[in-house]
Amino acid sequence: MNDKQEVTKAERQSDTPALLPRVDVFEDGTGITLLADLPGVAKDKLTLRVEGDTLQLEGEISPETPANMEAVYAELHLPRYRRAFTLSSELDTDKVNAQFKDGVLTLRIPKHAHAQPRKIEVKIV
């Protein structure tokens, strides 16, 4: 598969309806922490991408159905989560740390060193 086919596939996926996961974002002096609730998503069905100043997360929902049973009624009609964020240029997207546990994605994106607060020493002359 070449790059053009991959782009076309990604574009098709972005056109399909998806659920917006609930997200909390916290900022401190050294960066941001993003917590996204993605229940029903397996780690191998989770995709994170940074393109330019955009962070995109997408996860395919794989509901667990007991053996020899099928859902008669389900309130979940969309098979995936998708959400995109525009990132500040202060953030260092080369150093993103991602952890996924119990359906919660935790992303830590540090600020560039020049964007972090620093203390300036005052000298007595």
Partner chain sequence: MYESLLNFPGGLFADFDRLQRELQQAFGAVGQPSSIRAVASGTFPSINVGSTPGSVEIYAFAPGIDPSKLDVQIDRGVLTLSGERPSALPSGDERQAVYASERFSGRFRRTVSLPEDIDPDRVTANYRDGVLHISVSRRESAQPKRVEIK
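Based on the form predicted on its own presented above, generate the structure block for the form predicted in complex with the partner chain.
What comes next is one chain alone, with no partners or other molecules.
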């Protein structure tokens, strides 16, 4: 019963409308790099989750606004960002490196050592 409640709560959380952060994704021989624009998100309001093969990033925007401010014009009209990616098995999710500076998240997801390209030397006998 308790488990079920938790599940519905989690579902509701991912149903709340959120902005889709813009990302850059590129890959080299040793892994994948992902950059995401999350302006307005403080470091402690950013959550990164890897569940199975899904990577989810979520951040809440917390700008310092004066108490008596009325919005006049808004292009950013939701208080949070959310986006999820499916990872493939050769990526090593235990060694994800995350940096967050000036609203830009940089994620480095390395490949498992056995999935990295190896150069095989040919010996002439």
